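Just one chain follows, in the form predicted on its own, and it is written as structure tokens.
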Amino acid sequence: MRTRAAAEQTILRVNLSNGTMRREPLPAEWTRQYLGARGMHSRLLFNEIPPHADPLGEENILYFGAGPLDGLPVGNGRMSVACKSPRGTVAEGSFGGFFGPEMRRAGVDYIALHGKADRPVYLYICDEHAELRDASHLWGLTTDQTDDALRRELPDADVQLRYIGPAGENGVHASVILGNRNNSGGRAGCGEVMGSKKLKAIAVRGTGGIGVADYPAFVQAYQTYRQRLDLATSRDAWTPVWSTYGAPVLARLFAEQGNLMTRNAQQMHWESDKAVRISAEAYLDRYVTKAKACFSCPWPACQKLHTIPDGEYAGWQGGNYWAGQPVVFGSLLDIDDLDFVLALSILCNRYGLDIFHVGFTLAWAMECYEKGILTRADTDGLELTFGCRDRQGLLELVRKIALRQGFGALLALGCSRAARQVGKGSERFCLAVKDQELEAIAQRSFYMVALGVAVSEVGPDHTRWYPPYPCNPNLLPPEELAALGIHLDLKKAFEGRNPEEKGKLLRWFSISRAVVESLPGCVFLVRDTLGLDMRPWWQMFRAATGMEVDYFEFLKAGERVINLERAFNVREGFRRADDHPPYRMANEDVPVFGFRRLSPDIFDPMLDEYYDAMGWSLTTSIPRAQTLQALGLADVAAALQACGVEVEA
């Protein structure tokens, strides 16, 4: 197998009706345009996938993607998922781990799955080889179950895995696409579409190399960017944090700050001894048996293996425990024990279901079940109060949300969709933007999060801004900022809950983190300045591909695939009104730490900001033509015209 250059791309495609396969190039002004893994996708999706196509139909194509500096140090093993959600919106999302460089060393960049299957299937490729083969013994399976048989199927250590549970066979709300047992994305609609198509798994194996156009430039590029997020010299204080504990240190610290939902974000006070027993020192101190990192990752601990050691969930054994499981599985149902919280963990990443998706929606009916909108008589006899009190019957709910089975079939709706069935006010309990649950991080106490979440293209989804709680901007001053493109007060800007300059803000972190995850690199590393300078990513991109890019035309790569995203959405029919913070957000304060609610007069001055910097139409969010053309997309605009969208001057 030869040595592939880092800017050659090519996408294979397979059509599930007929079993037939090609590989094609991938135009190469599209590196230079989109970069690559999620920038090519949003360009594919708005091109392929016709305009009001059904989700779970043949029209609808499922895109595995890599990128450009995927197999390389800094691509961290990262990539893309895409397809059209069940939603309507755009679905994308991202995993770790290390199946995208196994796919550049396979000669493939990309996988575009057309059709669907009329059998369980799964894809195999090994190097220039790719195959369709039956997957009818492992329709059903677990995921670490079908980890197991596909690995003694393979007998390769080197072979890597891409495979649903029975939530995404089932059709399940928001089922993700797992590998390496415990890394997962897609949950904006990826997973339902996988099952939708009858594909189990893909398995690919890759035994040529990537190479480099400039070695020493990219060398001298790389090391810059690791001296900035090495623990001995960069100079944020979050680096040793992260790389240490991982994200659920986060759990203390945000119930110190009242930033942390309870009770389906009834409350944002959770007594900080509960936070304790949940956190990352305890996990640290009890559960974990071996670090772990994904594909050539600077911080070799931000991942975890752990075991439960006893009690009634002894022996379970899982990964991942980050910001999310202390939230959803914790303060969002007031559940204090890190045990049964690691242990829904385990099951939801069994069954391949979206931990959000589960949290928020059992948090959902907890407050419906204590409001006596739902009884014993609806959830299958359980007492789903706060706390709960019957660990065992929650445990075996999670298995019937998966398997569609008696209450779980509701609740394998969504809360949006499950509150539109049941009714009776039980919509302003949800928790969701469009039709999609929220994450771990706080609203009201966060604007800019607030903001981000509510215009996100594919639903609440924090890498796309990541993070909320920045670097020091003092890092640099503040004329390199402004040569480098950031014109804003930045001292307003990260002021929490200051409503100025968030729109501004969540331009430049949506747009270079469009960046950062086209390349492909990890959000997770836009630590020290990582997340304001974007040189140290431009001058490890052109020493790869040899395009010799413009900085602020690199910069122009994740632009474009914002407003890509967003003419998406534009032609399915969503418009500012969807742009909007749930319902307790927009019109309940916060007790006890007297945050306000996101009412209009804080809220829609944000947005208004944010279309104005994006140059879209303040009423409708439609990209402007004249925005359009500008990045050199004059055909989507045309296009979207065509659709009878009507797109301003």
The other form holds:
Amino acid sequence: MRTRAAAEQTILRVNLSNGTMRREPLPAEWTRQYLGARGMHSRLLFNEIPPHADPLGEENILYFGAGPLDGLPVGNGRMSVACKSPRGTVAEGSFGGFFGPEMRRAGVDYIALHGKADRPVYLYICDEHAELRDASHLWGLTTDQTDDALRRELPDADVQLRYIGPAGENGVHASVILGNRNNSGGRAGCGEVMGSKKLKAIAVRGTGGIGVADYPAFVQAYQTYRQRLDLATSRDAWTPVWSTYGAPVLARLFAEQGNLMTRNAQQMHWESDKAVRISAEAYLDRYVTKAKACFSCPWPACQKLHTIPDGEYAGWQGGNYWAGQPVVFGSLLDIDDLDFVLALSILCNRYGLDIFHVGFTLAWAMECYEKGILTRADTDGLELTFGCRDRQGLLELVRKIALRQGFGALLALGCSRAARQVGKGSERFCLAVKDQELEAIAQRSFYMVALGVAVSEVGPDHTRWYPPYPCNPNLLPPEELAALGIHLDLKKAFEGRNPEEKGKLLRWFSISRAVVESLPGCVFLVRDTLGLDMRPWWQMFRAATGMEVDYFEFLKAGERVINLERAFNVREGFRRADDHPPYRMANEDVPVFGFRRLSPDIFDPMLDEYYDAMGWSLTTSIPRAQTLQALGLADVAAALQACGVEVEA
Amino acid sequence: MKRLYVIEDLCNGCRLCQTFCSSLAEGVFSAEGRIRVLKPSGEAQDIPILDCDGRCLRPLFDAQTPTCVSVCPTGALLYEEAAAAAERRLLLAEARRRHSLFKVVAPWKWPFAWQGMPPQKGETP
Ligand code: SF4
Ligand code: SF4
Ligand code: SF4
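Now that we've seen the form predicted on its own, could you pull up the form predicted in complex with its partner chain?
And the full complex, kicking off with our chain again.
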């Protein structure tokens, strides 16, 4: 068996335009500076995608990347996918499943897809061998059909796949890449870019092994990490809930507290009997057939397989019911029928659509319909009310979004572009930032979330920071937190509707999560103290790679990553004015509960605090020269200046 | 005599057992364990197959417990005497009658007071 060192990082470059391929090692010091996965991608994107490149043109590059911990029993099979987004920002997302470890075992840690194929192709990698194969017979297939077809074609049962559905092929806004049928990622634009390159799928099979530099130290660090996360030993109330029921318990908890976006967030509370009908408990009772997990996850059942047992959608199969679905297909649309919520979500997976895009865009369209801005003449005759009675019609509309047909073609543009096209004030209830739809967490009750959504370089993405149920800060005494480099008034920081300390808190959360996503590990697996005390991650990284790096230097990698991603956006013209909450959140108070709108007196000081903590210009959000210098990114400052960007000292 | 047992329908397919097992001889992580989890149809099925009696090459976490059993998150692997294994199997069946949580995790992995006697279906633990 071929064995590789965990520290080794190799990139396979594939030119889709002319079919050439080569493997090359990445600079060893990059592993120290950026770790891997998301971090490595932040460097590659900044260096290799020319400024103002056409996102759907030849110059854009799509990267798939694992990292030093992938293939080891802590990498969780997480991996990163990245490119320049059709929205102009950096696009980056994380995947679960088994693809990353398989890449590593095949000796390929990154795949860079350059150029564009002139006909549909898929990439097949098996250890040293790699080839582009014709995919004409797969083009147009849904993701489940593609999975089946490729499994027939590639008879090794352990081959790992990533593919797009019709939505990605058709360049539908926010379409995702999927694998293992139910694991999706890359909603910031990666599915669209993959489709523009006419790349239907990637298949990889690897038979090698990965050696760690110091096995006993690695096992010891694993033990600490496992202790923090194990149901029996974790000191975190969320661990057992999340690892079995999953996050949809939140909908029920939030429904009566003014924290649940309802009817396109016109209200923030929902009748509790409705929330109970689509709760995690109902899901587990009626639909779940089996527990699932990503590679080497220490949790029993964060993921699940489900089948709708009877009724109109009898026999429909899918997987996973996370915090997103009960909101985007539940309260947001006022649908309290879990069969139907799951059917919508299964359909999105089959077509490779992003559920957040579909949910928020439908909710926007429903509000337009309610207010008479859209009528049956626009919706192909569909009675598009909240709670939509015409279920068949709504499912058909989702299909039409993926195929860009009829009224679906408008919604396929995403909420922002659709609203700009429709006008008539409908922009005011489009819930998006940087042209990307929100996620499921309330902003006017959780200011850290509002700030995180506004500043995120890839558009709204809750995996970049913490949801409002952070690890228990009381587990670490203040002196220990200070010794770990966390200087925050935690009491204030964790108060949902207090703007104080939010900038500093977000800085810590963003950096620590960038570290986890670069190792890579799973951002859900930061329970107990693992999100504040990153030493177990650091110890596993050191033991695996044999690299001597001190704790604070290790954390700096996360800071580099965020600065590089920010620099990428800055070079494309994004500035402070682009970091703002959606109109509704900034201009309307929460009905009934009276939570205040995120007016400038609340929001601006948080933004200032965040930029200041990051060492960025308060007026422009551009990283300052001294910040970049201190991170060893002087070349980035120079590159920005060379493009005419004004970098403050 | 204690031996290894698999409760197949508790297995979530994470391959922690296989991955750790593969490393026990030489510290190299691969897919070559004495326990392997077959996935004949993508992620729809997970079938752990043993080529080991439980005399572990190297119990990493507890001298009395095989490594694969220590790391298994769902309770799908047991290292028990025959009678004790049968008892566990019956406990699981009973727990499943009472609460759907045990579709996805073994009651002996659920570390709460009612571990042995879960509440009735529909109640939240
Ligand atoms: S917590 Fe969930 S998403 Fe994260 S590695 Fe485990 S199964 Fe995957
Ligand atoms: S008992 Fe030890 S050697 Fe045997 S399968 Fe389990 S981990 Fe491998
Ligand atoms: S560790 Fe347990 S749950 Fe995971 S694959 Fe092995 S037997 Fe299945």
